[in-house]
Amino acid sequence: MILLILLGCAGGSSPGGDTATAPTTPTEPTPEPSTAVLRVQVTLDDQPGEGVLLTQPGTTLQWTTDSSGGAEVEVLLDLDGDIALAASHPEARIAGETISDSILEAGELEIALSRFLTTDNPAYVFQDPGTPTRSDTTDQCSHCHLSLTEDWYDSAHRSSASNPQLQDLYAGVAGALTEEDACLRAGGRWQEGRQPGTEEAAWRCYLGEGVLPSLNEGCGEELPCDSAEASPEQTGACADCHAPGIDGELGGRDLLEATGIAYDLGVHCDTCHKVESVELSASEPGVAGRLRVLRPLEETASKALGPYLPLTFGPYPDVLNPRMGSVQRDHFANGTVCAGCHQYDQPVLVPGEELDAARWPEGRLPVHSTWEELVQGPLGTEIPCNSCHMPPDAEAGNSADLGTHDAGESVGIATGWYRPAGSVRRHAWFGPRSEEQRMLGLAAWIDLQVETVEDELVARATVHNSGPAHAIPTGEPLRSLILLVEARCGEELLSPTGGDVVPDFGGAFDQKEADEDWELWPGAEPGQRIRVARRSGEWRDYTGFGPFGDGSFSAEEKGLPVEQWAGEAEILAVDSAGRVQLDRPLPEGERAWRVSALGLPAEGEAARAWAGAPGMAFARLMVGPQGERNVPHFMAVDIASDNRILPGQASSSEHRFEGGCEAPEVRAMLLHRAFPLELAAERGWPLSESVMAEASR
């Protein structure tokens, strides 16, 4: 009825049926924008500047100079703020001028560009980026770029050097054990080393593997490797990506040298925006190879600009503020800069160990392969990293906070011009640890199908990589995904009767092979379970990354045996020798694990041991020199398996439960784990269950 009334009004029918024409009000024609034509001449080191990009800041207008360095441009005059023209060349700082009335009258403009020196300056001191609470002067990036600073400050980039797990693995310590008694009970050594981020001595608990003690023979036997007296030579290249802002020579620096800003603020503004180019063919990551950092060498007499003429690389061709000394680079917009650290193929670092040349003919292991996963994936680089990890900032007028909110005529060279909506990206680098974006929840979904077959519930769970353009999980190989499947009749758990189970890297308090004593479990506690799996002798022929999916490896060489549920028993009591009393006899099988109880976890609860539970797990599993599994990558001499789910692909598993229930419910849950349960327990790291996806039938 409302629609008919509206149509009647719009049609304008008269009572007599004649069609009446509604009177119209004359409207003023839309005025044409006011423009001016200028002949622009650009020089580069006093020679005609051919191929220079000309832009009018505050617009999307662009022109390119001809072989004589000239171009005819038509600039808009109806614009918020100053009318200006900027000239951008890859070998020179952006330069330009505000277009005055005299320039408009003359119809001509000259812009002189000068090439910057291409020798890196080790004497340069990286600029203080400031923080959300320190933004008092232009010596700090946060003075103008406060919104970007706020995002960056909460990101993993800011804490890349001070990350406690990184520091523990670097020095071989358990930072959570701050008392000598607790350290000794855990099997550690209480010694005087160095407080991370400072030059100060500190008593620390040395426990487990670490970059310094594991890669430097004899280091740590008498004195800790991080003590003032020690001089470790092998540093694992950690600082090249985690602390790129250590002043002085770049590359090969000891992470212990990261103090002050280099430690507290990690990967900050002045480190990223000093990256002049990215050498994708370089074998080493970070500032030691793939990232070519260029710190300014030209001196300046202006105290306001500092001792050197500013030099900053960024995505825009129209930044005229002399405090920036800006040069446009595509690698910030197309995500290539991320490849500088998020792609790392590593040789064997452990002294005296070598790779199996038949498995790894190029002599390197793919440790971090996020960039190559993107390049080889179905989206390629058409959807760059920043599309997801640096989403557009809907409230930003430009990348600075000055001049973006009702600034009117003050918009100009100092404050910047308004940019098209969505062109300024948040510097938050949202990832699996992000609470705001919950990217884990967008990365995967579970297709769960259930049927009854001969009084058994048969569930087929398929995990789809539905969001990222890279594998899940990606990056740090200590990460894993764990799929859990359970069946219930009301509140009662239905017992599994067979099907696929979570492999060992799903976490266990202890594990034993078939030829070991399954009644002896030192450290066991009542309420824990002994879970048993059978091996069929077959191997999973999944499609993984590199040789795990390109046909180089056979199913057996891909390293995942088919393991099926055999049964479990609850520990009722434990004697002083560690011999357990169980609530039922254990079934036969090839492997047994001491684990937690079944039952899906709640978001955020303490991580449990899931090895042998109905489900599956996905990870890049690094192997140490003695066959140790799930080791940190600096210990790796091989990769046992890599069944991480590639972009656009899926992985299925089958699980069986007892039937007989009129209204059973089957649930599946996918968890993300930042590091192995065993490693977290050894070092005292907090580890909780992080739910990525759920499904129920």
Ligand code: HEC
Second form
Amino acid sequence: MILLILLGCAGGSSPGGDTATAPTTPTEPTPEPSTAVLRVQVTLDDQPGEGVLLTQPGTTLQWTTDSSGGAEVEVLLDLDGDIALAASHPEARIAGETISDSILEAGELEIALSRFLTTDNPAYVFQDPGTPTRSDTTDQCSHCHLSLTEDWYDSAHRSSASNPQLQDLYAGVAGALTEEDACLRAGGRWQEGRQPGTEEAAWRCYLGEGVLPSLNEGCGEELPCDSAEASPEQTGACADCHAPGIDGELGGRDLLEATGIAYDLGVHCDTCHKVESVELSASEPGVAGRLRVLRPLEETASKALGPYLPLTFGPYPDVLNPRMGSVQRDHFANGTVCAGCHQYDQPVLVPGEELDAARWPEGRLPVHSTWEELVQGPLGTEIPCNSCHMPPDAEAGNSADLGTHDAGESVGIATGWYRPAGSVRRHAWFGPRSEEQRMLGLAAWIDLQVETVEDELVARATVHNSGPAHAIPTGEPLRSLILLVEARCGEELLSPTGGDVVPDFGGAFDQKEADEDWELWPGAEPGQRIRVARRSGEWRDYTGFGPFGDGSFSAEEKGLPVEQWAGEAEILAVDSAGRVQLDRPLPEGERAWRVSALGLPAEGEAARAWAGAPGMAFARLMVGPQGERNVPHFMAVDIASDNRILPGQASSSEHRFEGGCEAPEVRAMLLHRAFPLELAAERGWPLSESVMAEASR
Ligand code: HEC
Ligand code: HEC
Ligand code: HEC
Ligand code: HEC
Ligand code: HEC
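Given the form predicted on its own above, what does the protein look like in the form predicted together with the named molecule?
Below is the whole assembly, all chains and molecules, this chain first.
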């Protein structure tokens, strides 16, 4: 810790309190002069450092050096903390020093900057971020950045590699089925593979598609692909974004190589803050291409600093703590760093399959397009991702918890200086899954209009994307939003009589086309419904993302048939062959689904099968090689439809119900669902739906 008695403080608030007169010409008549002028000379690798940004930490003062590397600066002496100067250049670690009494007297200061080496060092070991309860040494970021660590620890970034759904989809496993019996009953294979995050063997339930078994021919036929003997080649790029902290060569790594910190702590401090630049034109995701990671190569002799000279990229130009080796980059504050992983166009990964070149001339399918949705939205990059997902921390003294430690710590190079309230951003990445702030309520609102036309209630529901600067839903293509509309007289549900219905991706236990036997539903249970929709032959002409909105696709190519309510019947009994007895005859129609009962759900209730219910649904629908709909993106060979609601836009649907009483109530509810119902059921994932918006009339 650097302790320095300050001189030249005219104000009484500073520690040190001596009142020597500062060697300056006063610029304002009163109060007393509390500034000092210094002639600063900056070198960059021993040459004049032109265009170097000079700042006085703890203030907002800034200067830039001229072509000779010089600048005249007027530093503020009345300050809570040491008087210092920092020099920031994009090719060098920030350098500077505390301005001592003798420097002030001499009126001159020299700062030498050295360019950092620009070759990434694969031998570097990513540093331990620490955790909220593991922060005892300066080897952990949490030691000095505890508040940031606490927020990050609860975020989806921290659990991005250990995420059980990710691991299930990677190995083709249902991790929830931990007993052989349950596994076999579900149609799985009980085999010895590997415990994710470890090198250890473990018995697991192999079931359904997976990156390793589905993308590597022959893999998984005898031994599971995640067993020690297997060496699959196609790894689906999952680790490039979900486990960016695997040491060694960056990019194209097997997710199973993520062990230790890379597994437990996912997208962590030292992965994001080693990003030197973001290559928006690179097609490989995350650390495989779009994020240019630079791990330091310069060796140090100092044990305290580790084997290599510290190198940290961050938003600030004024951090002098030598433990940081700080370099300022704009891509943090303006959110461009997010585009490294929240934007991804994927080629077809399934062996032997190709994209339809007429539909996808670039040869890639948009999987994650959150960044592009923002860029193409009405505000462009004016409101960066950070402004909503990393809200300002009004309490933080600075980003290293200055002011929350023992009283009497001296403010200076080691601790950093006080920053204006709200300049530190919470590393919480609030999203639909965050306990503290789910954000879903900020994303959408429903405009519900109801009129009575000849004994029928006609409801028009318009869902507005009102909050996010990106589509809703965005991100993982397995997400969907489901709009449900119901009408009641008191407790009693009014029967729908027509209007738009939730498409198949709202979830069904089973589905049949017109030419199939609608009485045969093996696996059916009494109480479930058979719901029927009519298809008019027309297609919805919506404005979606990319070719679904830019005029490239016709309405038919946008893939959403107009489907209207035809009717439903309740299953009363099922015989052993699966033939159902219904409470009434089924109406005619083109599609039938086996689904759950109607009626808006209670918050937190397990997800229901909503296909065919009065309402609508919004998703990017990935299609598999056999035409399977709503597949995980690694199986995708096409996108059937993408009617997600773009920023600032809205989507309307119409729903009709029988009139029944004097004062019927119509209610609409918009639900956010994380995974397709069928996939969650197959893998034993818990699935509930969260309410995003409600309206009633
Ligand atoms: C370009 C970076 C990137 C790549 C590559 C990537 N993902 Fe993701 N993945 C993300 C992001 C970002 C999210 C979070 C988006 C959201 O919440 O909507 C996510 C979310 C998920 C989720 C949802 C997690 C949950 O708990 O809700 C699953 C499952 C998933 N990814 C699986 C995979 C698999 C399997 C692969 C490899 C085939 C893969 N991802 C490749 C960036 C990526
Ligand atoms: C997903 C990438 C990401 C991860 C992971 C991450 N950061 Fe940051 N960090 C950022 C971005 C972006 C900013 C800039 C925020 C702003 O100013 O808008 C930032 C800013 C900072 C700052 C400057 C203060 C501020 O809030 O602006 C510090 C200090 C910091 N991060 C430390 C950490 C530590 C410690 C961790 C681990 C606990 C961490 N970061 C994890 C992206 C990340
Ligand atoms: C010994 C204490 C200490 C440790 C350990 C530490 N930091 Fe810092 N760090 C600081 C201080 C002090 C600041 C300046 C705080 C400020 O001015 O707001 C800082 C600033 C930063 C910044 C902002 C840099 C800039 O120029 O924008 C980032 C990013 C950061 N730290 C990341 C990390 C990461 C990642 C780790 C772990 C690998 C880490 N820090 C470990 C003390 C520490
Ligand atoms: C190194 C890759 C990477 C970078 C860089 C990155 N993210 Fe993420 N992000 C992910 C992954 C992977 C997930 C999903 C983790 C999971 O659920 O398994 C995710 C999840 C999220 C979520 C949570 C979504 C939810 O469903 O709760 C938000 C919000 C988010 N990221 C925002 C950001 C913002 C804002 C930035 C830029 C400051 C950013 N991310 C930078 C990879 C990244
Ligand atoms: C104006 C505020 C705002 C901005 C800017 C913003 N978001 Fe969001 N974001 C939200 C809200 C609100 C939600 C919750 C709605 C939802 O999940 O669909 C959300 C949801 C998300 C999700 C979770 C999606 C899901 O359903 O799983 C991810 C991932 C995400 N944002 C990433 C980003 C990234 C990356 C950027 C910058 C490119 C960004 N956001 C910019 C407000 C914003």
